[in-house]
Amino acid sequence: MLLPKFDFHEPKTVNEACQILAEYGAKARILAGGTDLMVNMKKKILSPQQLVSISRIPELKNLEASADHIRIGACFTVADLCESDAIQRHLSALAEGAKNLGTPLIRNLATIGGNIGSARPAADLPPPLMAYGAQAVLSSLSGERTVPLDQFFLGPGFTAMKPDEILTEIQVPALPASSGAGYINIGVRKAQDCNLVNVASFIALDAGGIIQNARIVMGCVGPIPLRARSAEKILIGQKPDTALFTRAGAAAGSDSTPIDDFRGTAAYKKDMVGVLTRRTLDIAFHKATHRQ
C-alpha cells in the first residue's frame, strides 16, 4: 500500500517544530519512530498533509535522573528503555513493559512519546508509567504545560494534546524508599501480538509495613488505560498479604470494562485482570521490601 502525499519537515529544535505546528495545526502530525503512524497512513486511517519529524532534536533523546524526577525525552526509544541502567534500577515495571513491546526491530524504532501519543488502549508503556505517577510535558509556542498521564488519555487515538502541542518529555517523580511496582501482559501469542490484558501495580509502604499509597492501572479493558480506584481503596491502610491482594484483584476486575472480541470474551478478560492484579501486587510488594 502506498502512503498518501504529504510535505515533510525535519526541524532541529523544539521551537522550530512548534512553529510548524502553529502554522498547520490539525493538518500536521508528529513523526517520531513511525511504527504506528506509517501503518495508519498506509491504511488511509490518517492522511496528514504535513509530517513533522522530531527525531533529529537532540534534547528529545535524553534521559536524566535527579533526586526529584526521572525525565525521559519523547524520542527515547523503547530499546533504550530496555537497556537503560537507570530505568532498570528505578522503574523496573517500565523496563518490563518495554521488553514486552513488539519485536526487536519495532523496539529499535518505537519511542516512548509515540507509544503514549498514539493512545492505543493496548499499549505497553502507559500502564506502568501511570502506576508510577508520571506526567506528560507538552510544548507549544505558548510555553510548556504538564498533564498527569491519568488525565492525558481521552479515548482510542485521542489525548489531551492540542493541535499545536508536542509531547516532549515524560516526568516520573522520585519514588519513596519502600515502594515498588510490577507489570504483566498477556496475549494470544507470546510476542508480535496485541495485548489481551495488561496490568501495572504500584505500592508504597510506611515504616510499619502498611500500604500508604497504591495505584493499579489496567490496559485493554476500556477505551483508555483505567485506574482500578476501588481496588486501590481496599489496599491503602492495610498490611500486605495474599488475601488482601486477592480482594484487590477481584475489585480491579469489577472496575474494568472490557468487551467481547476475537481475542477473548469480556468475562475472561475480567478474570485475567484479577489474576494479573494479584501477581503484579506480589511483584510490587517484593520490590518494596527489597529495594535498596
Given for the second form:
Amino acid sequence: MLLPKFDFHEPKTVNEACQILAEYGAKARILAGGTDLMVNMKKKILSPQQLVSISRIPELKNLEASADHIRIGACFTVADLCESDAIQRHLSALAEGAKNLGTPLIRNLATIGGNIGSARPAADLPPPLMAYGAQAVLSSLSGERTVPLDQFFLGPGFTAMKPDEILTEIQVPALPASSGAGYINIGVRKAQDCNLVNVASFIALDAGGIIQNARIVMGCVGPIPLRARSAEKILIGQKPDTALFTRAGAAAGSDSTPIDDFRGTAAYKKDMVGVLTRRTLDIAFHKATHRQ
Amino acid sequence: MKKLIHLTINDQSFEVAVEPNQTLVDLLRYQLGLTGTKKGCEMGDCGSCTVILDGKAVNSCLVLAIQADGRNIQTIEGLETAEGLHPVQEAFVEKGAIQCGFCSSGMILSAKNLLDQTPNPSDTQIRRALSGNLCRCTGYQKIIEAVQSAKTI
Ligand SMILES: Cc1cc2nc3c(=O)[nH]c(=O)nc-3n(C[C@H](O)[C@H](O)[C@H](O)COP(=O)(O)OP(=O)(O)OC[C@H]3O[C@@H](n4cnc5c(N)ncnc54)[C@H](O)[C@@H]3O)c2cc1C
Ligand code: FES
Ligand code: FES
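Would you mind generating the form predicted in complex with its partner chain now that we have the form predicted on its own?
Now the complete complex, all chains and molecules, led by this one.
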C-alpha cells in the first residue's frame, strides 16, 4: 500500500516547527506517532504535501508535575502514560484510558497529542482529560494560547487548532483534595477494538462530603466527546450515594446522541452510557474518599 | 527526493538512500532483503510487521524509513546467535506454536520484548503483550504456552 508523495521535515525545536508550519500552512501536516496519520494517508483520505515530524523535539516529551499543574508534552507516548507513576497517582482515569488504547505495538508509537489532534469521537484519552479539566497549549510564530479541551473539538477530525499551530502540551490543573475520577470503555472485543461507548466521570467533594463539582464526559455518542450537563446538575450540591449515581446515569443517557451502527444500536449505547456513568461515578467517589 | 540515512539493524550499521514516503517495513523487505518481517494489513492491525525499535516493539508499517535515521532496530533475523535459536524461538518450535508461520516473527518479537522488560510475566501480561499480534491460523493457546515455557528458561 503506497503512501502519497510528500516532502519530509524533521525540526529539532518547536520554533523551527512553527516556522515550517507558517511557511506551508494547510499544505503541511504534523506527524507524531503516525498511528492515525499513516493509516489515513495510505487510505488516501489525507495527502499532505509537507510532513512535519515532531518526534525529534525533546521538549515535547516532558512530563512535569508541579503544585498547581501537571503538564504532559504532546509527544509523550501512550505507553509512557501507562508506565508513569505520576500519571497513575494523580490522573488514574487517564492511565486507565491509556492502558485500553489500541495494542502494545500501537501504544509504543501513539502520542497523547496525536490522540487529541486526530479528534476521533471514540478516542480513549479525551474523556478522562476533559473530566480532569485539561487544557491544550497551542504554539505558533505569533505566540502561545491555551484552549480548554471542552472547546477544542469541533467535529470528527476537526479541532480549534489553526493550520500554523502546534499542540505543545496538555495542562491538567492540580486536583482539589477530596476529588477523583473514573474511566471505563467498552467495545465488542477486549483488545484492539474501537470503543462502543466510553465514559469518564470526575467529582470533587467539600469538607462535609457534598458534591461541589462534577464533570461527566461521554465518547462515541456524538460527533465530539460530550459533557453530560444535566447529569452533572443532578450531582452538584448532593451527598453521593448509589441512588443519586443511578439517577445521574439515566440523565447522562438522555444527554447522549448516539447513532445506530454495526457496533450497536443507539438505544443500547444510551443504556450503556447510563451504566458506565454510574460505575465511573462509583470509582470517582472511591478515589475522592481514599486518595492521599 | 531520496535522503541518505544511517541506522543499526541487528547490530550492523547500514547507510541507505530512502524516499520520504517509504515505510520501514518496505525498506527492510525490499531494499535490504530482510523478508523475515512480514506485511499483512499494512494498517497497524495485525502485527506481522513487528520490529523492535530502540527497545520497543512497534508496527513497522506505520513508521517511515526516514524516521528510523540514527536508530536501532531488531528484526527476527537478529535473534539467532552462534549458539543457536533464541530461547523464545526454540520454545515456539518445541510447543508447536507455529502453523503457517506468517505471524511468528511478530509474535516472537513481541514476546521477546515482553520478557526483556518483565522476565517473569503472568498469563494476563503475556496475553496483553501479544494482543497486537493476530494469528490467522488461530493457534493462540500454543503460542501462550510457548511464551510461558520460554519465561522459565
Ligand atoms: C490498530 C489501531 C488501533 C487503535 N486503537 C485505538 C484505541 O483503542 N483508542 C484510541 O483512542 N485510538 C486508537 N487508535 C488511533 C491512534 O492510535 C491514536 O489516536 C493515537 O493516539 C494517535 O497518536 P499518534 O501520535 O500516532 O498521531 P499521528 O497519527 O501522528 O497524528 C494524528 C493527527 O493529529 C495531528 N497531530 C499529532 N500531534 C500533533 C501536535 N502535537 N500538534 C498538532 N497536531 C498534531 C496530526 O497532524 C494528525 O492529523 C488506533 C490506531 C490503530 C492503527
Ligand atoms: S502489516 Fe503492519 S500491522 Fe499489519
Ligand atoms: S501461524 Fe499462521 S498466522 Fe499464526
